[in-house]
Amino acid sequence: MKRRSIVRLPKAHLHLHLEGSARPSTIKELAELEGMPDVEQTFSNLPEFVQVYAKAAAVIKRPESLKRICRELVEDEAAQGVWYTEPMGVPQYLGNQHPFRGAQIRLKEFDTDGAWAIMQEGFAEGTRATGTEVGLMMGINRGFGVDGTVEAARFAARNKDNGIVAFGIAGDERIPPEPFAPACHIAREAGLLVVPHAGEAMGPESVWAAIKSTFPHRIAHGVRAVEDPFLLSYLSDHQITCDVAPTSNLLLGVAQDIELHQLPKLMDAGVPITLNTDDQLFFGALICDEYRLVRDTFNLTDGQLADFARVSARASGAPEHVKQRILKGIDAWLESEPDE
């Protein structure tokens, strides 16, 4: 039976990390340029993955390298039928004004504003070439402590009309989100989306803690909410979107098998869902691969895939005209003839 091309389905991509979305060939080239060893991509759990990620990110030491990463990300997203992308990036980690313990200084001659300007140049080059729009999710990492997170939120708030649309919390879920609530409050008051990671390495208690302390618009992952029926109802009733990354969940042990993935239970509960890659550099799946994976595993219809894409547009930080353009494109896709 023919189905419509997933590449042609207009979509937004909302859960991806900037360095973790780089091309493997680019990371290899940058490592050689800096005289650093190739980045090993072997890991079996989340803590090991975090260490591998840090090594990959450390090869970005020059302005032109950062700009290249940003430009190539937009180009790769466009090739996957992504009309709007919302990567998590951390200008403060990249500049020389990092107050975070453990963060590596990479672009020593640039402060946070300078690093952000370089990122914008790369994104803008990609957008001019492809038409795919970009909104940055300013990220903080629990593992680097609370110091500097309020300043990060203030930076994001100052740049709300300059390309930053959301404020995200990544890192080790064993570190509770409550200490980061003041930063999230600043971001929310400025009109930014608040998107903490939760319900991945830890269970429903992680999601509840994020809800009660950060008042999120979306949850990055959230799949382990299925372990608490009341939490599922809460997410559905309050229409809190879960940005799900199936391949990431498989490779990091959050789901033991794709047939056992939590996605159908989230769908059945009425939780808004988007499909995402998380870190395609390490997990080897692009966004269209994620759509195909869940379509083929759970025998989903084109209409159900279109629903994921609609949620991705509506839950994003994209300007309203971009959201409407994507939604109209999805309608046109559904009206087209199956072709794959």
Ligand code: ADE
Second form
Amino acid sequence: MKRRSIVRLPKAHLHLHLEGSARPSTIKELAELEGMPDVEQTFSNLPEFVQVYAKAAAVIKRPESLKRICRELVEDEAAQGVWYTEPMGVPQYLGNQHPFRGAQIRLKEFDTDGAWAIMQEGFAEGTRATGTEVGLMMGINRGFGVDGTVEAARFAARNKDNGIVAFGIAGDERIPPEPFAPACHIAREAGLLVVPHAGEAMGPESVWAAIKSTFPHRIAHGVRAVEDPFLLSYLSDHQITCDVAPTSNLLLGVAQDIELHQLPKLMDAGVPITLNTDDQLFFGALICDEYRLVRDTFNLTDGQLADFARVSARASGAPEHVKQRILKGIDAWLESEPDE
Ligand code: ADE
Ligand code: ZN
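Show the form predicted in complex with this ligand, please, because up to now only the form predicted on its own has appeared in this conversation.
Next comes the full complex, and the chain you just saw is listed first.
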């Protein structure tokens, strides 16, 4: 049976980490430039992965390296039919004067303000070349502690109409979300979307904790919510979107097998779902691969794929006109002839 091309399906991509979305060839080149070892690929769970991630992020030291990563990210998203992308950038990885302690990363040439200006240039170059729009999710990493997270939220709030659309929490999920609630509160009050990681390495209790302390608009992952039927109903009733990343889940041991992935249970419960790559640098799958994987595993129709794409537009921090453009594009895709 012929299907519609997934590359042609207009999509928003909402759960991807800036450094973790870099091209492997670029990270290799930057590591050589800085005299650092190439990125490791040895991890089998989230705590191990977070360590590997920090080392890869450390090769982006110079303004031109950061700008390049940002420009290439937009180019790569555009090539996958992503019309709007919402990468997470964590100031602890980006600046040299951030107030965070414990960052085991050598100093870089820029502070957080400087980093954001450079990133905006890189994103703008990518957008000019491709038409794909960007909204930044400013992130904090649980492993770096609470100090400075309120400042990060204030930074995001100040830049709400200057390219930052969301505030996220990533890192080792064994560290609970409650201490980060004040930062999330500032972000929410400023009109930013609040998007904690939860229900990935840890079970439903981590999703409840994120809900009760941060009042999220979306949850990054959330897949382990399927272990608690009441939580599933809650997510469905409140239409809290889960930004699911299937290949990441497989490689970090969150799902044992793709056939056993939590996606169908989330779908059956009526939870709004988006599909995402999380960290394609490490996990290898691009966004169209993720759509293809779930389509082929669970025998999904093009209508169901279009629903994921619609949720990705609606739940995003994109301006309304961008959302409408994507939604129209999705309708046109469904009306088009199957071609693949
Ligand atoms: N940082 C980068 N990728 C992450 C993930 N999947 N979970 C938590 N923190 C992350
Ligand atoms: Zn993530």
